[in-house]
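The chain below stands alone, shown as structure tokens; this is the form predicted on its own.
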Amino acid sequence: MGAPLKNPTQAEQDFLREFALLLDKAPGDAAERQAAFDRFARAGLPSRRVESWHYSDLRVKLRQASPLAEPPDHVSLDYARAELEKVAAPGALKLVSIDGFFAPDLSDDFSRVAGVEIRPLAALSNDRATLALQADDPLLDLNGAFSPGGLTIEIAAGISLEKPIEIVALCGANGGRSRFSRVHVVLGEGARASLIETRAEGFGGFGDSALLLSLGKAAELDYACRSRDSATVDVQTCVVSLEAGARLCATALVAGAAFLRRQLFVTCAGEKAELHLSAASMLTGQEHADITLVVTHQAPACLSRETFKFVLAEQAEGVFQGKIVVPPQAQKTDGKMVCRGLLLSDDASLQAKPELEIFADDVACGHGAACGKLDANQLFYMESRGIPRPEAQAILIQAFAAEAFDILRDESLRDLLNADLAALLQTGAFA
């Protein structure tokens, strides 16, 4: 069966049992799945003893693993179709998954979209494995062992898409299952596109998703993640490779996170690659969101900017861990990382740990982190001009959080995230 799990928890035993059942059902790619599961088994579920998981002890949080989700039946399709109407972005080309399974009946027809090819992820298994292995993460390995195929979205060299592509991840009618999904987006040399990832899977269970982004030379991508509702325990992984002159602007709006780990592993592999990362996490109640990223500048003269915002109410907990790595060959690196937290309650908390690992001597790198409360003078000014306190507070929060979306060049994506943020504030959860 491969590498054994050492002193396995109940959840790890559950995964082992489900993996054996999966191999019986899908023996065709057993070797690749077995290799991924063996890597996971050697590491196990990460605990607070693992430095990068110190503030999000998954070994303690995930006590049991639910059975694997099954392919959607007609009931789940009907349920997901109704949910799709509520959450889908207007005007985007849609690719829909239900519990990690591609749902062609709910997706748009890409056969007439020039320069875009959609195919099963297995068709690029070698590229996928190389990109995924550079992250060296047990939850990404677990995803590789269990994900039911997945998709490759390939945009040909020189193509400039007019409409955004939207990946919509929904859950089925049963809920409470373990869901795995994987998508690889490949942009050829000089290609330009916008990508939306809408995650609305708030139906219990465990979620482990992976998005792999490969940008060729001088390719440009605007990427917006709308993490609206997540599983009870959810891990979202994004692995990125940028070739020479490529530019990625990636942001996210995180909400409805019972226990969420969103992790990004980015490699600037080519000279003068440019990276802009950001996110706004809106947490309330006892929600927990962990944003962890590692940006590695492998080539000279690359630029990276990271700006992360947290708005925390009641007993919510935010975690930010960011690391910029600059090896000796990456001279002329320009990297800056900032984390800002807005605490709306004395019981809310933010753990921030920005890091730099620099082994080159001709660089300009820096980081910073700060948290505080709403400015009392600004609130008083707005109230003195007749604006009710809840509305004044919402205006200030919107201005604080929406700055994370300014990195996007695609105005339609910015408008979409700003509308989502405004709707979230109108619920009164952050008043």
Contents of the next structure:
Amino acid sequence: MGAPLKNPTQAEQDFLREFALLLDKAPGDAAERQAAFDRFARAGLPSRRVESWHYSDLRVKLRQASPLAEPPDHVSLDYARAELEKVAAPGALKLVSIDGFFAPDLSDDFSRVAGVEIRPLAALSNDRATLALQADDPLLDLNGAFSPGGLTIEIAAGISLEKPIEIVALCGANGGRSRFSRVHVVLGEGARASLIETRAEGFGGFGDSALLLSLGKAAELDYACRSRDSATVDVQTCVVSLEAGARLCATALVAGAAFLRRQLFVTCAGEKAELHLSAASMLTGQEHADITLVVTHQAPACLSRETFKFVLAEQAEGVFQGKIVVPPQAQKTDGKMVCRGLLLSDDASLQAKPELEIFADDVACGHGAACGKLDANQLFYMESRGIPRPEAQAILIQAFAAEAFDILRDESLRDLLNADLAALLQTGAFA
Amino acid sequence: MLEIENLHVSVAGKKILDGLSLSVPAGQVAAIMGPNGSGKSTLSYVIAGRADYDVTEGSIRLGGVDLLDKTAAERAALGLFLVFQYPLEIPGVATMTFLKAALNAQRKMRDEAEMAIPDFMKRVREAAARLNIPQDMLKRPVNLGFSGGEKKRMEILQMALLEPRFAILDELDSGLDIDALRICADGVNALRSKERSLLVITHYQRLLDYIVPDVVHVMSEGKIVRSGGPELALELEKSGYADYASEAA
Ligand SMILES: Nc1ncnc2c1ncn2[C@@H]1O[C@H](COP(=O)(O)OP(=O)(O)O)[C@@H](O)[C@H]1O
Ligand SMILES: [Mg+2]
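Moving on from the form predicted on its own, kindly provide the form predicted together with its partner chain as a structure.
Shown next: the complete complex, the earlier chain at its head.
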């Protein structure tokens, strides 16, 4: 049984051991889990020799894998409840998980919300069937092997949700664990919704989360990820499939990332789907955030816009890898990708690698990347009006980063991220 | 009000102001005229507190307070204002947000309470109306894509709102057609008062037809070489700066 790991690292051996312990008691189909683990084992933890992981060598970074998190006990529940008060978005319908385990006690009651159904996500095959998953990724496989059964949020065809749904990922009272979580959001034909994902899991350890988004025909989703605080080594994977005429506006505010990889695999599966993707990553100290995305225009006449911003202070490292893939049948593709870095220190760095892989001839695609510093003339202009230097700097940083949030249609989500950003700048971490 | 004594300034090792002295009493409108490159903008930046100039000698005082050890923002809170020759564009920052940040930052430094939003809006709207600035311009990012004339009107709007006691106008007329110049000059003249001094920097006499100065100083090669009444401007218009240039060269 199982594929052998070649020259396993300590962390890989840890995963192997933990998986053996988990397999009998985990929910869902054991064979599916085993298959996912085998796929992971064949690839192993990616090292810098794997091109798409070149700048985030997980094999080196993850020396060992800490034990799997347990379902939350009362102490963890209380701990998370206090945390929830601090981070939850006002006015949203909450679905809370602690260390990857759904916490119904802290979540809102969805039984009265018309058109929304929350179900446990046990069987991996559901994912594979509903999503034309193009993501062959060892960390997504690792998530599939270990995830303690997540949730499916299903929004029925034609439903327009009034309030945003907020997925809140918290950690329990025991730090330093390995946490896996998985959520699948399905929008039926013509459904409209706003989704907030609030991640506040900074408590050491390892995190590997997956968010799967399936948008049916002409469905519309606004999605704002607030990555506030993540595990010592954290991998967030988002896999998206868009049917014909669907529109996704997805952005993220990334902060408090010790070593974060946020990867997005998007397939425009139906004609005239529309994708607006962005993120603002705010990094300081020794933080490292790697945003990697692959957007595949499977169908003709889809539009995609990608805008990725990095604000980098002290010795922070930003990585952006963006690939737009346009196979021969995807004529009339319109894809534009930009990455912009704002370096606040000479020791900060940004690696930006935007790429186009185009096999169709009638397309309009482009990409660009640029890095700069705060403009001394703009700063002096503001100071000469009485705005002290740190405040002037914060205003310019906010203006730079917040542009990423302009893609959202839902103003309440935009306001939320802008307020988060302002609060972050108020701490003086980027002064 | 403003007292500059024996000011020596260099940039990147190059001497630009060379022992400049100037005194502008309260309520006075003083003009500085001088050829391009004589150091007029440098003087205005040094007074306003821009970094990257080396002040090697001399002093600048505003109302008796030494400015040289103050930041640019502190100088603004003390009542100093500079109308930029080339106002900066700030993408992503709405003009209203910017104005509010500036006004409240100054008030905070002076230990005054923040201005209530309705009062603030009212003052901005009134000042904008006087300067022919449409309201929707205030929602746009600071100076972004504004014409030269719009930018200068926005400078005067800021001046009206911040009510400085000492304003420096660096080449207010550059990039302005005659109608825009008249609107800006009217805006400035409306702010003339016994308590407020103005330093009007220009190298054309034309501006001084609209903002009539009490005194005129001629600047050349980093210092004031002559001072006189408004008639000095007319004289310069005829004779040019040739008499003052390159004595030392
Ligand atoms: N940052 C700078 N670096 C080097 N030289 C400068 C700088 N700023 C001004 N200068 C020089 O100083 C002199 C005076 O410039 P400026 O003050 O702009 O004159 P004016 O405004 O009277 O035209 C010019 O020779 C100009 O080239
Ligand atoms: Mg000049």
